[in-house]
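The form predicted alone is given below as one chain in structure tokens.
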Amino acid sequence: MAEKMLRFVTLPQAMPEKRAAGQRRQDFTEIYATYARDKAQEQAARCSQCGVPFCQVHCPLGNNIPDWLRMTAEGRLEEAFELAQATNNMPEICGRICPQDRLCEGHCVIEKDFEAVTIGAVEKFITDHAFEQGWVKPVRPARELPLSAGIIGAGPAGLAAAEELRRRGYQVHVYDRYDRMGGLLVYGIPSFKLDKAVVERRIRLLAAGGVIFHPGFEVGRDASLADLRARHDAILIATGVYRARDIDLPGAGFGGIIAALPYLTAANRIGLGDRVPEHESGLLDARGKRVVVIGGGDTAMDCVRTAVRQGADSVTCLYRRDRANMPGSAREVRHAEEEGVVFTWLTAPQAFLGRGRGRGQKITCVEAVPMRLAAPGPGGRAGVAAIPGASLHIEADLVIKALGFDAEDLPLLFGEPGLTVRADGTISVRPETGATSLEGVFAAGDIRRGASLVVWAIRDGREAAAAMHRYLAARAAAQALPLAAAS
């Protein structure tokens, strides 16, 4: 093993080839090449194999990264990828959009005299090279069992729990109110952080085992969830939180101020074919605007540069806090930078200017104010406060509000006052099952933990998917069903 590890002393660390700057602002397509396999092995080699492994300690999947490291270093591709996909439903996802430079990679041992070793590159070649050898097979259950599951949405935490189920042999059936399978995967991530062919790959693979899916499938409109609890064991909820924080400033109404969601969607479906209605199109594309993105975590890091790939004059990115202590990937922050958006690190919005009247005023200018660093608030995060008597004005056609999410009012739209949810609408779940105050509905995701990473959603529903197996085991106990005892 000594002379295949331990590299990274002699051999410098290299992502894959990135595509220059002026050439991905024309279009959508992923931004990083894959690694070639003999550079694939080189980069894998750069690992220290150290006793204590700091980048599986911080995934938030424990996945095994330096054996299949090792592995790959030593060309056992194969055994790399069975070890990847052991603890990880999406591996080839995740190697794409994680925030590798916030967990695994940002963890590395080696990273500050050396630089990490690059693990999402890595681990996304090892998967699309099993794809491409055919290594990636459909689940296929030991046996088939008599009990059913529901999961309602089809994002990480819904597909995750969809494998694992029906890995055991259970009845999967999958609800979603969109037209295709995938949630924010399809709809929220652009095309340049993830090819929508990655995601409609894994869905097949999926359909193949054995899961059944029900896309536009709405709960509330075509079934409540009383209706889904008849029809199954066992219920999962995994819809992912879609309200918008909004903000409340003077102008806020004003024509050209929109939300994140539906301006990424209404991107992302054009990308795919659809067709989107003449009045979308035109009011969520940034085509010649000059656009002013508000928030500094992932979301807004998608918004700046899909608004660049429009055609954009001018895209400019508010944040309240500094570099140092924005949410979002700092990777995202230097592709954004390359690609010509302007960060404007401190700075909050505080009225929206326009012209026009009534209804029809369109946003023209952003009133903004400087801020300073203020005392950490309870959770260890800093502060912030305006500085008085200061301000300054942004140009604006288009502004894009990257806030953040919170949770849909559920036990209304479901039709399910029974169904206890926290004050910020998230449900309300035991947290060593994630069982809800319904019996055999079980929650994931980003509407158990509130906005989060996929990651954590795909964690998430394999906890889940494995709460739901016991519980369906005791079930079957109970009524003397044919079915193996909870693992």
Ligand code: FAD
Contents of the next structure:
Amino acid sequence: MAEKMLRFVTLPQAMPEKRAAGQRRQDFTEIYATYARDKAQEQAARCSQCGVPFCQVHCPLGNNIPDWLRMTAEGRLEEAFELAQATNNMPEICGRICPQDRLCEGHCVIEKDFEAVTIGAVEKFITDHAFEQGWVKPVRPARELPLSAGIIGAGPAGLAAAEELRRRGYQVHVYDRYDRMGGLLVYGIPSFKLDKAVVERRIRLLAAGGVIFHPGFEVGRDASLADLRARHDAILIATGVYRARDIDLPGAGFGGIIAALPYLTAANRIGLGDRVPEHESGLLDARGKRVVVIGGGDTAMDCVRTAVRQGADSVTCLYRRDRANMPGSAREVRHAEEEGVVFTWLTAPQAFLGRGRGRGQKITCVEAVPMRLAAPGPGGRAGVAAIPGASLHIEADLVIKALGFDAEDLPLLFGEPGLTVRADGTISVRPETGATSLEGVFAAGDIRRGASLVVWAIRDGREAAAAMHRYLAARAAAQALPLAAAS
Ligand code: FAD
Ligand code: SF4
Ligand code: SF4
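Cool, the form predicted alone is there; where's the form predicted together with the ligand?
And the full complex, kicking off with our chain again.
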């Protein structure tokens, strides 16, 4: 093993080929290629096989990274794939869109002096290669069980839980209000980060494994939670968080000020070949416009980069903290800068200025105020305070608000006042199981933890599936139904 590994001393870090910024600006194709096999093997061999692998500790799924890196370096790709998928239902998706600089790679021990092992890119390679070789198979339960699980929401949390429950033999039904499955993987995250074909491939695999999808089915409209509880033996709520935070500033009602998610969803739909009237009318299209995006998270980064690709005249990102204190991935900021986005750090909007009268008023300018960092708040993040007296004006035809999301009022929507939620609307659960206040009802993903990451949603989905299995096994035992022992 030793002669294959530990190559970080002589071999520099090399990401897969990244397309030139000028070319990237023209289309919505993923910006990174996948490694060629020899490059993946070489880069995997840079790993120093730490006794205490901090990469693994800081992967929310606890992926066995050092072992699958070693197997890759040794050319044992099928084994590497088996190991990678043992802890992750979508390794090729996490490899593409996890903010590795904050997770596994950010804690790689060689990061400081030699630059991290390119864990995400190798993970993506292993699974893409496995698909090409036909090694990725639908789940085949050892036996069919007479109990069913209903999953509300087909985002990564719901999909991961669906696969884990189906693997154990349950009849799994996934309900989603959208026409396509995948949640934010399809309608939020742009295809230059995650090709939609990659998501569709996973959905097809789940369907081939016997998961039954119900698209266009909205719980709260097409059925109440009580209806679904009567239909299934256990329920998982994995509905994500979709209530956009807003800013109440003078001029906030002007035309041309829009929310991030409808904008990104429209762009994704166009890419998928759908017709979107609001895009055709120009409402959700940045072409030829001076665009200002407000916010500093992943959603804001996706908006600025989408606007560039739509042919905006200029794209400016306003963020009230500085670069070091932004919530978005540093890697994404670098990509945006390469693509021509201007970041105006330590700046917050204080009014929108416009032209026209009555309902026809249109945004023309964002009036903003410079900020300075202040003492951290209760959450530990740097606080901010306005610098009085100064203000600046940024011309704009389109303003996109990307200020984060809160949960919708699910007890009201689902007609279930007994569902206990926290002050921010996320569902209260037992941390070790994801069990809610209602018997047999569990929660996972953003609706459990607040707006977060795909990899955390997958972890929640897996944990909830294990807890649902224990619950169902106990229930089956009470009814003397056949069921494998809970594990
Ligand atoms: P979602 O993916 O939101 O899925 C929930 C599903 O539930 C949706 O399909 C919805 O239609 C459905 N649903 C909701 N209500 C109902 C109902 N009443 N009835 C039926 N169905 C319902 N994370 C990363 O790790 N990397 C990134 O690069 C990244 N980029 C992001 C970019 C954007 C623009 C956004 C908004 C988020 C991004 N995230 C990213 C975060 C990540 O997408 C989420 O944390 C993750 O998708 C949460 O998964 P989930 O399954 O909990 O919910
Ligand atoms: Fe890193 Fe995400 Fe893969 Fe874990 S799942 S190893 S955090 S890229
Ligand atoms: Fe390898 Fe880095 Fe993980 Fe250590 S921390 S095992 S060097 S990937």
